[in-house]
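In structure tokens, one chain follows: the form predicted on its own.
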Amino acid sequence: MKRRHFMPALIGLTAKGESNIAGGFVYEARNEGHRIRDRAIFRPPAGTRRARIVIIGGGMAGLSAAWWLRKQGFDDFLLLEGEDEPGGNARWGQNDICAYPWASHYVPVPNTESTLVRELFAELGLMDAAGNFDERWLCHSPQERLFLHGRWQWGLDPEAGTTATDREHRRIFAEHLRALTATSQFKLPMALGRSPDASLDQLSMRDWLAREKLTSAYLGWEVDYGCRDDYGGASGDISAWAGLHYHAARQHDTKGPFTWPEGNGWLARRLVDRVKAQLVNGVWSRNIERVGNRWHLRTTGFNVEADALIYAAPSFLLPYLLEGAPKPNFDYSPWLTANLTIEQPMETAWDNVLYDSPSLGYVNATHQMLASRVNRSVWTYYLPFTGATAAQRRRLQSQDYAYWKESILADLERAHPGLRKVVSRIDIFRQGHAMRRPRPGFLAESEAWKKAVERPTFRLANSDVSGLPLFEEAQYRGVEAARACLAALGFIKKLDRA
């Protein structure tokens, strides 16, 4: 299915001037990143700190690297985060109703090969060593619903208006997924799978559907939704290998997913608790230099000297920090996330999706509450910007708060007429480079980037190195980077994969 051009349809909306709706933009720290990009002059660092290992970036990859180092009994490291709060794409917020996510909001029940995730989840009490889940932390029912043809249906597989052809194409697609899963190339984390079929990475997901003659518009929408959900790109923008991984890598006979009011912020909070002695927030890295056999790092707070460096920040920033580092040939999807405060009870599922919307719909942060009646709630709304990323990034940043507030309300009011009357606040988070988009050819691009940059004591950890912006990938990359650095420094003898 060729998606309609939804985003331009919003152009021309004007704010209705609801004076009772408060809010604004949050986390507008991109100017700090732009200052580093533009080689701005900063105040000289105050003093020098020394550590055997320094980790740049306090998102899930950096937190996971730090978590693993502490589990090995190694604590001579620093974890540096530019924002005032760590978490990266697992950051969260809180109001008088509940906590809520600003980005990632769930983790699927970990597959058997996801041993690191299972180890962490057992440590946090989410499951036991035998793999039995504590169902208190699994998503409650009803989990998902879809607004289609003017009404809500339970589940995300379109039902109303489907034909025999639609159902047959869905069945054939499921058969393809079973066959692909059996090849063992689709694993979480992806490095544990067999060598990927490179030919699938040369096609877009939309072209793969066309090649297989799967022309059902409903199936096309489902596949496109999956690409936008995980990667921020339409099916025509995404590698078929990545698009198929979205479906084939997940074990479908399990319950789940794990979710919390604050989304993956629940995990970030607990990782922070384990590494807070080494964590320094509000410090932006400015320059990385190799001097002799040590790494010298200048930050907006102090200098750091270290024997090994784990780079867990987004890869596109590295050339602005490390002289001579090549620019990665990666594409990053812009996103808008908003949290809406709802002032009256409304029936929802956890995940609420609107068919033929540019957005992914919204999740209800109060869904996991056990109260029989919840009078107020917080909805987290997700809007990926598909198409040419540079143009969409400019558009995201150029429109003001009133424009985006009205765009969000206009989208949601198709399913909730009069919604603006019960919304008291809308806060909006704009991310110009939310996550890497795995376009066709991304597998080769990832390998080339790693080979060009990594050294025994300099390791890449961000999930964008994988190309799949998933918790499992961020955790694995962080741990593997930490493992490699300890090996290079002689603290462990070999690099057995987890």
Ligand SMILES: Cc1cc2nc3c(=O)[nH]c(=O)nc-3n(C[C@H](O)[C@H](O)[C@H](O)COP(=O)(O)OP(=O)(O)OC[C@H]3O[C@@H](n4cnc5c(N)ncnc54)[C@H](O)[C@@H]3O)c2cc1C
Given for the second form:
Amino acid sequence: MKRRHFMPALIGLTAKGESNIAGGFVYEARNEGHRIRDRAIFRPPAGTRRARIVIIGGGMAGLSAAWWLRKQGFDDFLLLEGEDEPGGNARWGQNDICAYPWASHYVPVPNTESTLVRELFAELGLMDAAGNFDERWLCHSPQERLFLHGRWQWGLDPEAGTTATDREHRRIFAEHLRALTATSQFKLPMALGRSPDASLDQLSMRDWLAREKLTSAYLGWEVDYGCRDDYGGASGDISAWAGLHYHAARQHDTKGPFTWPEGNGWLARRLVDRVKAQLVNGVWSRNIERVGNRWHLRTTGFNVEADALIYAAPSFLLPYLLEGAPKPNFDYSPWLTANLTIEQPMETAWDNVLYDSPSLGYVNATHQMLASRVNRSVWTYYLPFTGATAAQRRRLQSQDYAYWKESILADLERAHPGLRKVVSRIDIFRQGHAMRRPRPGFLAESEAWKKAVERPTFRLANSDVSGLPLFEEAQYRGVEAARACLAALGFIKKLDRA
Ligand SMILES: Cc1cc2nc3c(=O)[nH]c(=O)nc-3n(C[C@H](O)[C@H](O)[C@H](O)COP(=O)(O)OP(=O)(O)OC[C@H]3O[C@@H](n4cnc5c(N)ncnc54)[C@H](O)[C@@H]3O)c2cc1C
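Can you give me the structure for the form predicted together with the ligand, which would complement the form predicted on its own we have just seen?
Whole complex next, starting from this chain.
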């Protein structure tokens, strides 16, 4: 990582020319997750509710489980989300300019085998029966640009200064990807693929490049960028199987991706609309117990008794809720995201990436607006914390708002000198355990965790069970957990007959 180049650049920077930039950290007021971990004392529960199925966690996985249950005509369930707003990593914000994402912001055009994604997208009018996509929500041009050697270029493959070796290594890499795609092990969701080549999961993506003698610096950057973008880790942190999946699982002749001003919040909001009768926000699950053949749940609001439980909250929290549950052997990438309000018209692409930066750059939330002139905009800035996660988590949490605000401005001002003069607000979201990191060995770790924890009426749904932190995985895991619970309760046969 180029952090060592980045950090000295911050030293000595003062807030010169800085207008009054408002803002602060978001979603940090209550920190209920830590209170549950520390077994704090909560208010006594307000009564007990009964449901056949209870779902813990209203991120994309929990919302998808609920969506699918409703589609089967099953509504005897509760969906409990701890935060006051549902969506998890697909949460969104809104100001007087537009809606904007807090984390996830796009879904690639679904492959033909991604039938669940297609089912949802057809229901939401994103595609028609003939498979044509609604162009309004396919990323408009210009899609991507890269700030390289002091100037912007279109597209993300570095161009300026490309050597014959760079070209040759790119060609060989593309050949590898074609051969790997043909093995049918890289699918979205990953469960649709043939059994994965476990040897690829034993080494890091960086070591795979070295093994194949692909030493081009530009190719190394492209591959590293892919790992940071999807998994929050550098190529040396990520399993080669996961790193290759990023490139080999997508059908490259398609358009896209799908994106919206509020990112995947657009999807979350529509799922919320469909399940709002069962959704309760602001209720943290804090204890799960098996009593007889039912699941007893204590929350920060009320108790719940249910016949089956879908656990769609992150796996690392489960041992704090369910006594005797093993600890998953998972690693989680810390992330910082920020939303910047820009007070003057700026020419950008949708995705604006900085070559020599630990950040991924920014996405412009106003890009998909169908307006002839946009005078103000919101940029969402993405900073993954690569390398040793525990140390990076401490670093993320130990610095204050002023520090992170300055680091964001200093990073972006290399491409946009004087940016701070046109920024009126920066809000920052810190997540210590934002997404599971698919490090080498993650495939076996996922299997071991599922095997150790799942029971016929207790199913795991969070995307971290797959290990690839993607919407497609959250949706698939949620629906599969819901399907398994309905089967365990004997409802699927009834529904099949109906
Ligand atoms: C910065 C960033 C960018 C991303 N960008 C993309 C992208 O562009 N495209 C993409 O496909 N994916 C992206 N992702 C991955 C994203 O995580 C997944 O797509 C997906 O949204 C994960 O959904 P989930 O339901 O599995 O988990 P989460 O989103 O983590 O949801 C878990 C939910 O459980 C709740 N919860 C936790 N504990 C409790 C409790 N005790 N009681 C009740 N509720 C609880 C949480 O509040 C949360 O709402 C991104 C992730 C990050 C961090």
